[in-house]
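Below, in structure tokens: the form predicted alone, a single chain.
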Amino acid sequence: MTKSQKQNLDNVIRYTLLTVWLLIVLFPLFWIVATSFKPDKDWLAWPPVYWSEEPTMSNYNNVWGGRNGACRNAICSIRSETIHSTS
């Protein structure tokens, strides 16, 4: 085997393995977007189901919307405390 023959099969090598270990890396980060746009018959599905055929916007209107939602309670997080710095 050549010197170039021998580092053409370690970039091989070394590509395969970075590619193998993104994919392990990057798997969560995967299955968080993907549940969130799931229905909540899905999230605990077994088989485990990759992505929804039903995929849906009603957990980001949960946590953001409604009356004890995620921007309400900001707003008054933000309100408070300029009050509180201000006086």
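Positions refer to the first chain, counted from 1. Because the structure is a prediction, the values reported are computed rather than measured. The term rigid core refers to the most C-alpha atoms you can superpose between the two forms while keeping them within 1.5 Å. First, how it differs from the form predicted together with the partner chain.
- Taking 2 Å as the criterion, Arg79 counts as shifted between these two forms: its C-alpha moves by at least this amount when the rigid core is aligned.
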Second form
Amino acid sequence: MTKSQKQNLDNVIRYTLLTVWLLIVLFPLFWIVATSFKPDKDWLAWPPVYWSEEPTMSNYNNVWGGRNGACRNAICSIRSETIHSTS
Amino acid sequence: MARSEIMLQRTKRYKKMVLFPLIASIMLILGPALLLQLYLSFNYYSIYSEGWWASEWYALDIFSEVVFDSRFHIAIIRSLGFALASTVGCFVIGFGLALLMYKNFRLQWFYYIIFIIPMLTVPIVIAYTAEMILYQKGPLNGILSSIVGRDMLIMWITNPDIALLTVVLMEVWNWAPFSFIIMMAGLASLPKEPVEAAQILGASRFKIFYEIQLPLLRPIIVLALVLRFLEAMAEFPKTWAIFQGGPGTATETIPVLIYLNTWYYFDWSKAAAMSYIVMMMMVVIILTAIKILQKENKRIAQVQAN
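Output the structure of the form predicted together with the partner chain; the preceding block shows the form predicted alone.
Starting with the chain above, the whole complex follows.
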């Protein structure tokens, strides 16, 4: 095997192995993001749904918005802090 | 020569001066906790007493109860086995990645950044994400089924025989980058002349690795193994968040057992005694590791002097 053929083979093996571990590292992160856009029925579907057919923002809405969401929570905390500290 | 002796003395004094505030503050913060644990190991604390100072003197009864407790023995064996498996796994993957990546190549920076990410993630996030993925009808089994061909419904979380292995896999995913960066640093610090000389003399790559690079890397390998082992012995969030001790007691490692004794059974004295026994064990392991490290460093210094 010539030197450049050997180097090519090295590169192929290197990139293959590294990409395998790359996919193993990235999959959970991808899964979190993908699941955050899934409607309820796709969360625990079998065969597993890797990217939902009907992506939705309802999960983000539940966390951030509405009566019990993070935004209202934060504003209420700030308001009660200012009222408490200035009274 | 007198001048180098003075420099040596000055270096030693400087080291002590710099380390003193650090050690003093650690002792200030850890001291009360350690003393309280010591006190509770000898005095039985019951939640019915008016306070920790009203604990009854039990002498060595608490320690003997812990030392002869078979649940404690099995937890130690589980912890040691788990730490060993996770250390070896992290080391193999970390070293393998470092060997593939220490020479500069085109997308090195890209792979490097992404490989570091698992180490930077919060362990609880990893625990709950893994719980989602390892669900019996979840994506991991789905991918395995696609590869193998037929349905692989492995019970990662609910099978007591596999539960500890599941935690090991999560731990390896989380901390392999740690071993990876230590070994990258080690490989980068190797001198190039012996390798180049051997290549000119026509040695095979495997021989160069095994006889030149590996012996020079031994102290760093010991360091990577020891650091990982100690951290793995103290692993708590991933084990607790998903398993709370495992199906039955399958993943009851030492941190989990101590936590159960402190906050579920409220047997603070037993937990304190357990903590102390485990701490003594770890101190012995650390001292052994430091001795091995010092021997390796001396050996390398000798080789380099010749």
